[in-house]
Amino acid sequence: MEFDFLNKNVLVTGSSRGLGRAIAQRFAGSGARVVIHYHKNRQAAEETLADLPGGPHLLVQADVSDPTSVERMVDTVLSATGRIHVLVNNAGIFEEYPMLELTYEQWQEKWERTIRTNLLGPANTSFCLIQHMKKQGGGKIVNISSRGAFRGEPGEPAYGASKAGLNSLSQSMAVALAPYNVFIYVVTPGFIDTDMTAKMLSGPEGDAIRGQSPLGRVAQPEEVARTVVFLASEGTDYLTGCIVDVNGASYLRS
């Protein structure tokens, strides 16, 4: 299937690596101008936007955990593009920690810095895109969640709470947003195959988490990346508010 994002601008949050490096190249492949957006690591970023093809294609730096960084990005991206046909909050951490072994300080510190990027972060980010997607038409949010939100997460409990609160959040403002042409979709991977989880599939417990599937394997992140480009494409208006599942059967729901 193929998609036309010719003459649209596509701002991906957390795209020098990983998923989001492979969500701005289906995008970039597509004819979208994208918006590579990083943390801190410039290099990284750099590489991705010198293998995007097409273009001109641009880079960003913010901190999503902070407001003023997501205003000032914000800010940035639509005075060089004019305007940002689709957003996908991708950006976000993943940090395993022993709940039982923790001190309270710690406890608190992993729960506010986890909160703040995959929560605080998407939602201050779509807040002020949102205000600009209003006054030109509307406009497309897709937010990368887990599958870690239905199934809880003892060895990461802040990690899953803050994707369920991302995906009643996409819910909530589905609902609020579609009178003004804005859509919000959200994608609910299971284990991908990125150098954020190299080492723990390279590990001794890599086949049983291959083995959680019945596919055998975790995702590609081309294959996560095709279904968020194809949310994000034109005739999806009637899908906002959903939640799309991508685990290969790893965990299912009804």
Ligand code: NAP
Given for the second form:
Amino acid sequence: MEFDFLNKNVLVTGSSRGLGRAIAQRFAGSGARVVIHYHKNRQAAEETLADLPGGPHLLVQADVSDPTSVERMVDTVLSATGRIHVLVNNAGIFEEYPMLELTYEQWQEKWERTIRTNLLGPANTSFCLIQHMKKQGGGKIVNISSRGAFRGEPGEPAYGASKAGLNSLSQSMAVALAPYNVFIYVVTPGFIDTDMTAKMLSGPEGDAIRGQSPLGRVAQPEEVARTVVFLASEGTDYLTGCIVDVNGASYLRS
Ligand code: NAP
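Let me have the form predicted in complex with the named molecule next, following on from the form predicted on its own.
Okay, now the whole complex, with that chain kicking things off.
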């Protein structure tokens, strides 16, 4: 085992499929007890759960854009496990739209849904857990952001803004919570081969997207999952507040 998560409980939001599934698999492969979370796709979540090594693992449903649903999820998870050592805020949405063709009402709907899911979801899930983490001696939170936070998202400005907000939230929390041994990390992937990007990658823009990286391809979910598990592992306390790019040199910043 590369990392040892024996006797550690890990909640991965949006782990029914895509990146979240790969993260859940890697944690379970490192000995963790994993809570698989889904929104609507119970069947995919059950398949993910059935494929995990070790266990016993758990399954939980919640809409992260709904604060009441988030609170219920955290209560359920804590009463089943007693403690969450690692939270990965991974659930998210990306809805492309032609900005200039939207009505004002549509524009507001897109912003509301995206900010509620991608920014308020992680903020609320973290809030519900951090008091417990503090009481129980510490914890780690890894937030899945995006390259779009830096590079902009002309086809989905609310998405870019939600992820830039998530970066800022993470860094504020890192400073506020380090005295309680609660450490916060951000991963900012470029394109990953998941359902979220399937249409774009198989369409006319697919080659141009792959060409954004000098590797000539997009990331596989497992490549991003590796970094997430590393950040949540022992010995990374001093990395708190970091933002780690996993984008195949498709966007460089210094
Ligand atoms: P995905 O394949 O579309 O999966 C999205 C996951 O989020 C699913 O598990 C889904 O649950 C869950 N979800 C969506 N809306 C939710 C809600 N309102 N409440 C609770 N769960 C919800 O996406 P992905 O590509 O794996 O993306 C995972 C994360 O990586 C996201 O935060 C995304 O922004 C980020 N990211 C992705 C890429 C990329 O290229 N794919 C690049 C950079 C960052 P159900 O299955 O139940 O619907």
